[in-house]
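Just the one chain here, laid out as structure tokens, in the form predicted alone.
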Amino acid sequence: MIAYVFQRLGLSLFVLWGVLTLSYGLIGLAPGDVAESLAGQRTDAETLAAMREKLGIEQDPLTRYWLYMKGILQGDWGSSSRYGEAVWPLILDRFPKTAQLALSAILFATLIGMALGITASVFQGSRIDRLITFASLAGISSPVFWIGLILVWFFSLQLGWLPPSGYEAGDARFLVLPAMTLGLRSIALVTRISRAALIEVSSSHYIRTAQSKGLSPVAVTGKHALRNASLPILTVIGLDLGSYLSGSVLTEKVFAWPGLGRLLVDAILARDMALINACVVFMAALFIVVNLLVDICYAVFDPRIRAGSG
């Protein structure tokens, strides 16, 4: 098992280089000038000339690529030309933020699409079973923006239960709407893939044994049928919260919420490429950090995979 851990570890840096190769590659091929843009149109020349001194882009992209990659070796990933300060504070000052929204919106996923998942798979046939099944459908086929939207309409505007959008430390209320809007769409993946699972282990000669031991419904269930149909479930659950971690970008604009997102497209909107790539690579760790932790986590839930790993 530590040799597997290793063996990630050591595939996710080139994963890492990778990533960051492509990101500062495409930000380099993208139209327009980065100086002009960072100085403004109707700046001087010598203006611009120094501003493209400083950026380093009369330089040759090889020369570029090689001094930034020497730079990061170095520990240093250069500064924001937007905000004009170091990368990396401002990456830890938003992620939180972002944590605190991936974690409410996964929580309320699981536990929602869990319980619909399993009720499906009692009700197999019925009137409940299809009733959430096509909810399901709906949630998975409908874009989060517009989700977001109806949300906003709904709770803020017709009720006035919620606000709208925006982000007040230690008030709740802000966190609802965004946590509901992201979640949606993992309650229908979680509802499908459980039920999905259920059902394929219900035929099984460990659950047949259960019932014919007089076990109830309930423990059937949840002691043998959940347990051995939880590997897909985790999946599901792992892969995005890997992606709400690296940042929600349509949700987080819709809710002007300060997360990684928000902070990724105003840095592409500026090309400021030190912030993009460091956003870039610090989303594709932590993606890379999540999945990792749910391969550890099968090796838990399923006992054939710790003794295929040792």
Second form
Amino acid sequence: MIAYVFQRLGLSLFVLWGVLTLSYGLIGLAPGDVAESLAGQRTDAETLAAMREKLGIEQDPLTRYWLYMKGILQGDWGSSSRYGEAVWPLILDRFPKTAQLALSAILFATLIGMALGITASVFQGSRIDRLITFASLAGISSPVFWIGLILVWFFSLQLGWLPPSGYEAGDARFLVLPAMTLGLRSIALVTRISRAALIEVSSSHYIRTAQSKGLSPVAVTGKHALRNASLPILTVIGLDLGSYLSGSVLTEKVFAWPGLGRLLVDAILARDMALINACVVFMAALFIVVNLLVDICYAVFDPRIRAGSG
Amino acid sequence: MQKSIGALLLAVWILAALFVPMVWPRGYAEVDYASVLQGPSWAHPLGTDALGRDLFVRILVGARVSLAVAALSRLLALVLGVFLGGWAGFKGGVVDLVVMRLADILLAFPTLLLAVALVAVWGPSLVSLFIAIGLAGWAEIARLMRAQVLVVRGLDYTTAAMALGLPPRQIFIRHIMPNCLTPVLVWTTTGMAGAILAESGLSFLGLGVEPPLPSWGSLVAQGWDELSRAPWLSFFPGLALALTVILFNSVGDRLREGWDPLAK
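Okay, that is the form predicted alone; can I get the form predicted together with its partner chain now?
Shown next: the complete complex, the earlier chain at its head.
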């Protein structure tokens, strides 16, 4: 198990290097003068030349890449051209806001999604089941920005209950609509997966045994079925959490939420190279860590996998 | 839901997007300052925008843009995925290692952000949009294709073809690939829904088509500014988008049931 985790971590370092190189290469492909976009538009020729010197622009691309990577290995990720600060404090300032939004959305989605999924599977084939199944299909299919807009229109413009957008530390009212918007797709996914997993599990022998020894339906579902159906549900929640933690560009844009996704999009639009690279690597690292945690959870929840992974 | 009703509705919808704008009395870019921000009426079934343009015809033209970008990007993902994944599975060794690690890297790269980066580099246009979404999608198809090839490569008829001394390229194209394609094609179709959503997201962010050409995402974004005065401007394009994706998802579910007995 531990050897497996280390092997995965080693592979992750390789993937992170690839992500960084891909990001570096993509921005390098962009037309225009990197030194100019880094230094800002109103700079004199001297500063520009110094910037070129520092970047090693006069050298060939490979040497430049090598110098950049050497800097990274020494912990020098450069500073943002847009904010004029080191990149990591910028990212670490945004991350808690993104995490707050992601965790609220996932919590909300897990509770409601599982409740709906369990209801649908218990009443399989009934009208309630069909209604929930269709609603979850609609939820998966609706674009986030559209859901966000409907929620804003209803709760902010018509009812005036909640602020339409923005962020204020410590004020939960700003969190409600973005979290609902972001969580809706996950509700739908969790509903679908938990329904399918519970239905699949319900035909297995141990469920029939549990039923025939006279356990109440609540005990059968809660203790036996749910535990065995938990793996696919956990996968969906884990993967969604992973993608939300790296910032949800659309939701953050709609609600003017100062998270990671917007930081990256703004950085891309401003060609803020150092910030883009650091953001992308940070997001990929989060994605990898969450994937790894999901896999470790598998082993914890299901002893058979623990035995298999060796 | 009846078995083929989804596919039927989808066909009707695509045909409408193709042909109705041709006969509709108003063009999609036709400005009319006399009828600005009107609600739904007989002349304008879904109302008009801030420039007096007819929303109904703009949604239909937007459907062309969104569907074309989605379909082309799936095609690109399919071609790349089948050849790279198939090659990796067939060759094994170093090729397999390199291609699959490349796929890992792309899967760890946030999809929408890859697209944002590519569009930002090449400038917003239909072409960069479809290439971006296609490039983001090939890794999953390649994984599936590789898994299929690994199965088929071990089957008797492949061994027979090898024993006959056929050149590897011919074995791959004539014997292995056709037997791997069914699940890959199904998966590609299922991905249409995701591709449409990706396109709309990029258009919403302003990285999609150039105005006045509409796309569903940019229509929703334009309606956003008028949300308090004319909520229908955002509501209807989003509804068209959601309904289309629902149809693609339900057709995809049907197709998957046919291929994968585990999908319920």
